[in-house]
Amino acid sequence: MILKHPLAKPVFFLLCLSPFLWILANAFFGDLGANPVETVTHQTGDWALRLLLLTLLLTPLKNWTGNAQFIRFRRMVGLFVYFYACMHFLIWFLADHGLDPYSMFDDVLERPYITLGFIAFVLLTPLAITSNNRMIRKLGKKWKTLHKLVYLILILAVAHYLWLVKADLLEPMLYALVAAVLLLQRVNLKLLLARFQLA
């Protein structure tokens, strides 16, 4: 099976890194359009969201195919989500606010879509910090509870994107649809129906 191959992880790593390398190449050749900062900000945010959706897709793929090898890549993808989210945040912080925290927090408080994105980024940070084996052992059962924040983070990230876009809503709506499917398939439908019957 290709997912078990020793080169599977290095190849997957390069695939996750390739959008960043593509952005760097475009920056080097001056192909980032009329507003390069805005382009890079949007592209890093897009890839953070796409990889977040991929992270949540890996468990269903394992369940649907019966192949547990998909889970091998979940931590790597999750860390790349944080990498692109950090790039997204840092470019915005530097370009829009000149690394001024007071200006940044004013923006966070004044613009709701920025508020949602910032909360998502803050919540994503402890997940990245605790993604190693040492923290998994240290936290025990609390680790799973903590990492369920990923569902809230996904909702906030999708809402951030939907609120940001003012014209062409097709792409953010597609992401919202995929997110809804991934979240709904995690609901225990039998338990949910039983609760309705008892009500």
Second form
Amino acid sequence: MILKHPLAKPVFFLLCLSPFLWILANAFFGDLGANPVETVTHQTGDWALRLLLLTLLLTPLKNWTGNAQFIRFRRMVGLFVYFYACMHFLIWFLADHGLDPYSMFDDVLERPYITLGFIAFVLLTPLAITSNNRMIRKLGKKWKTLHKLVYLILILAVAHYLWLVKADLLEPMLYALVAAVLLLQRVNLKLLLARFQLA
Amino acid sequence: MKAGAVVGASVFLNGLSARANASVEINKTKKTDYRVDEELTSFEDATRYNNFYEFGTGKSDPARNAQNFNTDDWRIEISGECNKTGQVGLEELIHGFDVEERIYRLRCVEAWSMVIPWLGVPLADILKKFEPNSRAKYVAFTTLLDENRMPGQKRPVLDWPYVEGLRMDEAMHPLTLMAVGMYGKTMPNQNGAPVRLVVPWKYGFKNIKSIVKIEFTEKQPPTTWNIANPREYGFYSNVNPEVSHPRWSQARERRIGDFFKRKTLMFNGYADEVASLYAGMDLKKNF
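Can I have the other form now, the form predicted in complex with its partner chain, not the form predicted on its own?
Everything in the complex follows now, all chains and molecules, and the chain you saw is the first one.
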């Protein structure tokens, strides 16, 4: 099974890192277009959201295929979500606000789409911090509850994207659709389980 | 920057045909001191970073999708409240009027900006020939509607065709330009070939592209972005750092080529010339 191969994790790590390497290479060769700040902001945001959807796809993949190996990759993908979200946040904090926290918080408070994105980013932080084995053991049952925040983060992230678009909603709607499917199939599963318990 | 004094005069508009597809060098007929002393945006950036939804909603879509846009035999129909209705062809526009170079700031509503050397004719010079009557209070503009030539129109992202409008005094203002080129060449397709409006104190979307119709009207004409979202885009859409877009601040802008943002200027830096047009108006209400 390919997922069990000793190289599976390193290869997957490189795959997750490749968008970042791509951005770096483009920056090095001056290929980020006429508005490089915007390009990097959009690309890091896109990848944070795509990988966030991927983390939530792994459990259904396990359920459908019966292969538990998928779950081994979840932490890594989750940490990459945080990595791209950090870059997304930092480039905005640096280029749009010159690292001035007052200017940044003004923006966070005034612009609803930034408010949502910022909350999503803040909420990702405890998830990243508690992702190591020691914290998982230490938190026990609370860990699972805490990490359910990911559903809220996903909704916030999709709303953040939908809210900033001027007229062409096609792309953010595609993300919203995938997010909705991933969330709804979990709701249905729970309902089924509840019925089982009643019966 | 002062009103258009003639600084120099050269004579030819070399080989500027109605075919804007080929970028031909233009010798302008007239020079003015309508110019800002700021570094020009590179031609490359000005032609690869465009909002022109008729050719796609991505910034790089127009450069790709407008490559084969055919602008042969382009005519603008002029109608409405005027004594002489009729048509004006692109050739006529270029040869019948004095084409000037104007270096203007361009401020997009998305908070980025450029500095562009346009080639064009003051809109007032064109409009006067058609003798607008006393009922002409506004000027309405329409972009070409042809989804085969403008593939972006196949998707209902906006209410096609794109329409824009100006108050008569705005249209007649000496800064308002009908641009037929930029950087010494005919207008690149992705920038609104073959003829577009340039109103430098307003947000970029007021600068309607690929114009086929101009109409003098008594009532304020509808405008595309206002139809799409009336809460966010007003009829006037003057650049104003103090009036935020509901979803983002307009206080600062990123000049293409810069890393950090700079302060946005009132009326995009043209307050001396145009502030009097809006004397006594509440610019928060008339955004």
